[in-house]
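Take a look at this single chain in structure tokens; it is the form predicted on its own.
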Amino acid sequence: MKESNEKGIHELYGEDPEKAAEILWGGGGFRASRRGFLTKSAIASMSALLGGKIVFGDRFPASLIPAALAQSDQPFKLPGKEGLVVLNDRPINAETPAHLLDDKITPANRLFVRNNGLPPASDSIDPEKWTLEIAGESIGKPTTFTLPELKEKFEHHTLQLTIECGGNGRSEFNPPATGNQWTVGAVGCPEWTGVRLRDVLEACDLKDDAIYTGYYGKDTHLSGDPGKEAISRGVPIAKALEDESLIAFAMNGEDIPYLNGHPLRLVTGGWPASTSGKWVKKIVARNVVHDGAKMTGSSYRVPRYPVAPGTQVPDEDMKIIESMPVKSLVTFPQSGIEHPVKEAFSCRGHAWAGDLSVKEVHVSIDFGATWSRAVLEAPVNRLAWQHWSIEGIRFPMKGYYEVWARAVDENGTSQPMILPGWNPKGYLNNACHRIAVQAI
């Protein structure tokens, strides 16, 4: 069994009480005050969890665990999230167990969290005063918009778009790759509302020599150095100009969750989620490939050619990850269930393929020896995941089974049954997802 990465509240406070208070009550935006007490924002967050106003909350010591929680050492929850498994707390990264991703539209409380730096202080975020600067060598008319101006000047679009961390599935690589050890839950497909990136760039006189974009966010580098960017990535101009590339201000009809980029973020569906910058404050159009933080070296790059596991690959032999590979997920039932051997078994899930659509999904209960074709729904729009289901599976006898799902994209490319080619950073694992079933 893999050791759990969840942490109980006592373990978290035992490591660093002040940092624990920051994480539990809202990340970097909820820092203990110099007097050693919680800020007003932290008290509000704690009150929400405890179910009522904390009387005399301004006197609550920042390093103290609330008595209502002190008798429990259940893994802590991130504010606004439910059931996520925390992989790292500096920066905050958390994934969603597969069975909690069963909704066709991913709810806000079930969308994974992937941060490279520290989020801006939540009590410093005022959507009415938030600004977005459009600049760069390939912008003829640099402009700064307030968020209200963006909403007023440009047409709104609502699309369901899949975002997935480039390292989703990293935990299965051997030898292990460094980084957050994601299993399968760093993916989601919420409904995003915003304005098209294309419309904003063109309104600022996008030049013909533009070949790439780049973004800058208000998250801060882990070192605290204001001169360093936590992450600053981008996409080729053709991707930026697609109808589905949005500057989003809402998710599922409400404000974007704080840990997912409130009040403004990019969404470039089908590509690594690192291209969908959060807390975005500036977007540049460039006449060269963007060279911001996490764009160079081995970050979000894979070898240009197959390599043996454990190989050291020179930076010049690495290529930038673009469209994500075909992949699927079993979201129902939960792995580990028991099922009566004489009863028909049904399961379902989602499938996606980066910039492409999914053509087929197949399911196996005999470790890939034979496959049954599932019913596959069309996407609600381009770059949204697709839902699949299958009924009537029967287990021939009592015992242990694994249900495997395998998707095939529109070009005929199939998921590998076990693992794809190894790479130094553990990106792009799109092996078949599998769940355990005990037939009784």
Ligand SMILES: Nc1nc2c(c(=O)[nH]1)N[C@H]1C(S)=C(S)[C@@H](COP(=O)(O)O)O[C@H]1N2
The other form holds:
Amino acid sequence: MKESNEKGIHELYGEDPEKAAEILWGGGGFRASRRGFLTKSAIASMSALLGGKIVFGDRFPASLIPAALAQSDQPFKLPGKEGLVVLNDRPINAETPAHLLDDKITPANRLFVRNNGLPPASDSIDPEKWTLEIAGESIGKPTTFTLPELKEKFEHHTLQLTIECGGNGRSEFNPPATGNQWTVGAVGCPEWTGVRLRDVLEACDLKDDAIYTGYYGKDTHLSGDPGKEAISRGVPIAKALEDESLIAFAMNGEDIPYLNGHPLRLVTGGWPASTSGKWVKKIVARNVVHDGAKMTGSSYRVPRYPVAPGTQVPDEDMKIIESMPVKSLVTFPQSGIEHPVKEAFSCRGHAWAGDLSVKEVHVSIDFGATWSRAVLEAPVNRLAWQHWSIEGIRFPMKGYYEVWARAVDENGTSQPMILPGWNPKGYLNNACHRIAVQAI
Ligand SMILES: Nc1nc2c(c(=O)[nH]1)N[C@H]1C(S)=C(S)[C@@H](COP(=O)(O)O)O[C@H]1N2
Ligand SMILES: [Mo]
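With the form predicted on its own in hand, show me what the form predicted in complex with this ligand looks like.
Everything in the complex follows now, all chains and molecules, and the chain you saw is the first one.
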């Protein structure tokens, strides 16, 4: 199910092809076509999506949907991505199948993509000229840094930090929630390099009355209206001032991928990834809870108390999601494999718990009746996911099994075996991940 304002590419072209081209390829701020043909800039953003230069791009009729996008259900070769499942073409949203998240450090081509709006045209991004403005009521010395200045003035830090979309797991809620129907793959844990948000805020004279941050990115609203933000969220100041809250300019030692926020993004490990602003151009420190786009209503908010599925929850009874709950993935083997019944079975994956660490991971092959404890590694740094593995599992006879993994955080809170509390937008589903195995 899509949000009412999130239209697919066919629908959009059907209404008004020239306007569609403008919204999709014009980056919002300029005309995408002249006399029926696309402008250079529109061709460049279309090329980025198609994964290669459109050689005769100047002859491409502006009213046509590129065939690569029009003719299949997996139309996109997302630039820089491999094997992701596209959930929505506008805005682009794509998740990673669990078995492709097996690496300890999530590679660039395997990190999910969650866009609320339209990314800035790729040829409009010049890292040398990119600026970051620090402002807001609680900043004494508002300052604009160029990206090279930011890199030069502040100490660099490299950390592995887990980011997970608040809506990861949404597809299982019933009654269903609108929005991208994420299964399990809107999570990843790459290694980020950047400067500390704290160092930058303090250099701009952060005042004592600061209680919240807010970010603004260079992407544009789906309507194409330059006056509207696609998303503008923030975190309480205490979270912003943690050692691990980074303004990152690199991922896994390279430029951040275009769709993941190149050339500059926030990374707020352990919190809904909606707080990790991409293509960030402005950060504000505020003396009120930030009230930007998707901070209010049912966006990234859940009821303060458990509600029956389908309940209409009054606005004042909703609270902003903070740390994400304990969760785990089985990343090896791939669900659906066949395994010789005579051989011992091994599996592995990752576990994470928002601001907390993971204490234990248990594995069950009998739908949760009995559990065996897995070997669990410590995180490489705070807010990085942890790796678990288990060997020597014996299937008693041939047949269909499910392997379930269940993590427990440092406070003793466990993942639920089945769906946790229903909420209007389908956030925070941290039920046990399960894979199917045929013992043969
Ligand atoms: N500027 C901007 N930042 C953004 C978003 C966005 O649409 N625009 N989406 C947010 C959401 S909801 C998520 S889950 C993460 C996704 O990060 P990724 O696309 O790099 O995986 O980015 C967050 N930051
Ligand atoms: Mo998200």
